[in-house]
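Have a look below at one chain only, the form predicted on its own, in structure tokens format.
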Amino acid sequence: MEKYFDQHISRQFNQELENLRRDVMKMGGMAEEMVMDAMRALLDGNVELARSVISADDQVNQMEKDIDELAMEILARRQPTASDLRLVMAIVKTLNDLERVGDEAEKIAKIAIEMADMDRPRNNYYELESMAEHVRSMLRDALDGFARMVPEIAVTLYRADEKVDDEYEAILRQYYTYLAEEPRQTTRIINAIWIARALERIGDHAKNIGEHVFYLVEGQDVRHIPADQKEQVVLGPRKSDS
């Protein structure tokens, strides 16, 4: 991240730069914060951690609103060059994504309210613990590669994708079991199905920052490429400068 913040006349534009970026990791740091507080209220039926995560939504979204402020404010300010625009840009994508994701561990901590006195199966939602650590590692991978600017991290995050997908769809298959053979749970099935999905909306959001990035620091946007060729088109430059 250091070649970003050392190419500038001026040291006080260096400054705002690395504001932003700080600013950035603080705000991702919250969302991930907010989603494992989201999912430990489901799992322990915790409703006061369920509620303070409702409110650190609140938080977040002003957070973005800030950051988004200040970041408007340099574009208008300092005409930046190509990189720097990029990078403006990408920081204003990467708040998108995690400002969304903040929504999603809010949807997740209602229903954990919702959720707190009903009956819990056996193996107390462990599928979904199980994908949220998954979802977790993705938020961390890409809050790491978005520090560091290492464009390869997108990879990282295609196949880790494509993991937490195949374990939404596994989710979905066992649920859609339960829902036949346990009719009066219901209510509970159809409200772990909304939590799988909203796990697997953060993990897009993880791989979008991942994109972001590779943006960032090679100037080619690949969220358009179909997602077979995402891969090679992420590798290629970095396979052809070895």
Given for the second form:
Protein chains: 2
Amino acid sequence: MEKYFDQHISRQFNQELENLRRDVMKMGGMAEEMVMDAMRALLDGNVELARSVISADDQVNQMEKDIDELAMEILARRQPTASDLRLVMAIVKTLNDLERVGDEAEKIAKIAIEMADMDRPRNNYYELESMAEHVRSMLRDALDGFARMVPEIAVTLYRADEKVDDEYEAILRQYYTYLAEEPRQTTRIINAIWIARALERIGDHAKNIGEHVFYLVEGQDVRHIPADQKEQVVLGPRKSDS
Amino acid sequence: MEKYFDQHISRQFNQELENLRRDVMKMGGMAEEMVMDAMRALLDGNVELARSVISADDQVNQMEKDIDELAMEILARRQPTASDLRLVMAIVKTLNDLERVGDEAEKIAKIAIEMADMDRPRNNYYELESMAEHVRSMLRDALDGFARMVPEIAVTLYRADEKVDDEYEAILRQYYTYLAEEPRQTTRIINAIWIARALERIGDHAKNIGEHVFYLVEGQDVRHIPADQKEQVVLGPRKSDS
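Form predicted on its own done, so how does the form predicted in complex with a further copy of the same chain look?
To see the whole picture, the full complex is given below, headed by that same chain.
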């Protein structure tokens, strides 16, 4: 990070970029909190908490717009270098992923309201709680990697996302069985499927943020590299450095 | 469009931007074709066609990467004006939406393969075929609006998306009833739900593209304006012109 910012002559510009990064971190913190609150609302049947998540989504949407605009303004006032452009692109893409995390949290909150009055399974959706915990840890890693500009976070998140995907598939299989066995619980089980789906998407967004950080630091876009080659590409240059 | 491009002194730069736009259109055409082929594969139980959609997705992903990189290169070589930045941002965001359209088409194709050997309902998923037709028309409008830089396309797409969302909700309600009535058909019905969901997402992406075009032409980000005010904001300045 230090090295990156040293390339700039203007102190004011550095300060502006630093503020931009700080805003993104703040937005990320809010999105993470929304996910946890939405899950808490579901598990506790807390309608009020769910409503607060829904109104937080408006704030997160507004933040995305404001930061996006600020980023464009900063660029337009300067002659951006290739690495400035990369930084701003990485910020704009990260913003977009965070905004979608907020959207998914809002979806969970809406379903939590619908489910507050419904029967609960004996384990009170333990499988969703556990999946949410893993996804939250991915979000934290993504934001931490973004704050410290650590490109290896892309690999950590890539591996974590594979695990979350497996967890998601297992939950779906379980729910499909319930659907066939308990036709009267269709609405409730379908709602639980939508929540699993939202959590899986949040994991994807965390993984995407890891890839934006990698692109920013290393200048290489790894988004669409086939899964079996991704680790090699991401870890490759590091290995040969040592 | 003419007006926009006249602002640039350099002919070469104009040519580069024009090529960029042409590449986006080409990618959009591919994404649209993928959606229609995936649906055709589902309706006809055509596994081979579904496989061709899955391999087309790799091409679309690669195109996104290449065009994205080219856009950054073009910007880095110039002193971009505020409107150049807007154009490039709109292109990058449109690319991202088109890439996700390709992803959704790929999901439909994968499900089509799974469903090729399964029972079919008497109407052969007519409700999905109809929804796909509406979504395709949205995609066409979005690409056409992008090609001609017509900001009003945002309103057209916004209205069309509301209709598609209603259609989606109606299909879900219907499928939930089937789920409760035919527990043996759970897998098949859930698969049909995922397809409806993918189509609904494609409609969202088309709507997003409309908003990118609006932002590009008018310099205003309308993504998160509340639904009931959106039309007014988008149509407002036009109305007072006349």
